[in-house]
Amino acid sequence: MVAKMRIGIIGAGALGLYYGAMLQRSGQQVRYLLRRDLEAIRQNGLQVHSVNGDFHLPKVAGFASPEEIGPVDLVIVGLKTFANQQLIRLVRPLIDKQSCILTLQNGLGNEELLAAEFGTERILGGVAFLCSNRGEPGHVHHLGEGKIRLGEFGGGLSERSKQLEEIFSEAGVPCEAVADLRRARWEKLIWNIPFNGLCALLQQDTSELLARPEGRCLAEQLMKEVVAGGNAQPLREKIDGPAFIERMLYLTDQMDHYKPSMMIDREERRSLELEAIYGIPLQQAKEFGAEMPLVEMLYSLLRLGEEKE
């Protein structure tokens, strides 16, 4: 039988309002920490629109301070990393003595971040392969996948890590413990990198960037500098980068005109996430003797981008 849990959802955007909702239809206790959302969604609810099928939640529990919601089971951080300075503030109060964190922040040096201050046996770490956007308040689309692969931050295949397995599972999400988190991760990058930071650059989805042989070829080149930087790291396991980079590759070209989180964080003149996604992964690959030109590169005009507006 699956285990009932208090869960706060700290970041309700489309990522979590989408696995929130996933969890809370499937029975789970879920609080949701709310800004945009926090009146449509305590008058109307919550309208997920999705691939495998739309729902509503007509009773959702929204909150607008963290002390409001109070001490959780487990609290799942989907909040950009480029607000991580209000991370701890906002993840705290939520906190008691068998509270454990799993965070599906994009990039690397967020588990670090959240184990400083709580302590590395509470952590876990997740990489969600989803398309979703977030609609009108109170509305969330999820355009396809939706995958997680989470594993404990410290290391190794735990208990703890197969049984939010099955929760998510047995909530219609896809789910698989990780004995290596960091492989994951790293593995979650080499499709981050090139796609995100090039569509945001070139104000072009990834239908439009794989359309043209350059924006394939450039995807690709990326892909497999991210790959060598992966590789470097101490994984119990190397990525297979040519097979790895194909089936991306592929599910990308799945992906009708899909438009990636910070494509449209850069439309919307949004901050985007830089130094998750690109400059401690650079960081990390270059202590281990890894150079990856083209994503430092692509790097710097982002940063220019953001510079300038």
The other form holds:
Number of protein chains: 2
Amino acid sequence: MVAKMRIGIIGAGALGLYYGAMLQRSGQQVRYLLRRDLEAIRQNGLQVHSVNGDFHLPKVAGFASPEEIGPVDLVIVGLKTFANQQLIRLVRPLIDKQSCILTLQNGLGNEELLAAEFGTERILGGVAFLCSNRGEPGHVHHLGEGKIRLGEFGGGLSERSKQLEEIFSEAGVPCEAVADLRRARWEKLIWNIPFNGLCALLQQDTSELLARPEGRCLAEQLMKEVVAGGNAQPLREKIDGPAFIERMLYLTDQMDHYKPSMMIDREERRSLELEAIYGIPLQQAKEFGAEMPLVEMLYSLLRLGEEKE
Amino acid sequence: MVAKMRIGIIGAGALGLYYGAMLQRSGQQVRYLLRRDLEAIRQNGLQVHSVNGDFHLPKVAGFASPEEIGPVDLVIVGLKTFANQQLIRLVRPLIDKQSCILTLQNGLGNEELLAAEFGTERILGGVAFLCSNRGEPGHVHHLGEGKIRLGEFGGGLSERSKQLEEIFSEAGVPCEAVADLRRARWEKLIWNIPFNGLCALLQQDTSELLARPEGRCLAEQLMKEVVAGGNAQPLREKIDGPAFIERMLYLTDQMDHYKPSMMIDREERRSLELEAIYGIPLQQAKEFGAEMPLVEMLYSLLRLGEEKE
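Can you return the structure of this protein in the form predicted together with another copy of the chain rather than the form predicted on its own?
Time for the whole complex; same chain goes first.
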């Protein structure tokens, strides 16, 4: 029997809605902060269209403000990082003495932001390998994958992170608690940095990009820089660059015309998560003496492209 | 008294039409290979709209094929380099024993191509600093600048190149014969490589690009790589990188929302001159042991962007 928790979802985009629905279906008590989907979900509940089988939750606890949610045991953060100036305000009403916070946001810097306000001991982070998007209000599409790797911001393999692993696994979400969250975050960046940026800049999906030798070569060169940036950090164990890169390219080749989130953000004229995925990683690499000149060029080009619009 | 020459213009875009018109006005016998402008020019002559004063040439020797032009003393080549597979076929009918060829095309590799067919001794090259564009058929606009630096492909300051300097100068085109054409070509690349590529990729003009610190910084980093690539070549005298870059940035800041030719080519959905401005310079830098990784990334991004369309 896994523990039952009060869970609050902040940033209920596709990721928040999907993981929230899976947890709720497994018996967890989930409350969602909603905006776009609020009315539809209150009226008709939440419909999940999943490669693993569709399901419908008729009764969903959706709220318009974090104050209405109130204190929970676990806050799951799925907010886009470009909205991080809202983060503390949105999370605070959900926190009481024993609450902990799991941020599944992209890139680096999110745990730091939360820890500065709520204390390192409350903070866990995770990287989500999830292909999902929102449909019309009240609908979420799970297109594939879904695994979460999570760990303590303060490091080490805690009881608490093992417990979250169990809760997600019980809910049908593959989950692995890891001792080195920093390493997991950098490993995710090895994929995110080339593919999010190149696909957004060129408006080409992963298959279009990798079909061309110069696209594949450029992605690989960027990955190499990120491996070196990550391995310059104080990791418990170094990343095996060549093997990791080969596996990432192999997995990406299996994806069929996948559009990374930043490409979709650009298509839909939203802001891009440039600081979390580029700015802060570049800064953290530099702090440990690693330069990533091609990554820096991609970051500059994305910034130049963004403010033009 | 300067020499009178029979001159044939191959590739009569804005550059070819403008220089041809200036030479013709000064008394040279100029024949143009025309396509788009042929009918208009045959009917109404050529109208030059110039910052230095407009003028009209009522009688212009325009032809539809190089065979109709026949042998000349000097062939001036203004063809876009992406059409270079046509170059030899278009130039050959203009060549007889004493003909020489001056290519004012962009980038590297054009003299080599001509020399392989017609012999090194016939070939001169020049870099043109000209802001011009075509208007409606029969009209050409000279927006500013216009200077040519030319020299022997075989190197050295020849009598012939001094004579061409005189002919252009007499025609109102500032011209300087140089002993080291290779150096002049690399100096031009220090501008062309950052500004053509960045402006084409981002669809921003030089003022938009340089208004942003990351745009200015990126342009400067690219320039530094090109300086190093150029200085790795067997030049008679090294390029003073910092001073040259500072001057280029200063001059570019003076230009008001200038659109480099590659940006216009992209806007108008023409091919881009990627081989002459990126591919061959990268290859020549490598031959002399110089890497230009940021230039290579820009080249890859431009190729990826181009074939998408």
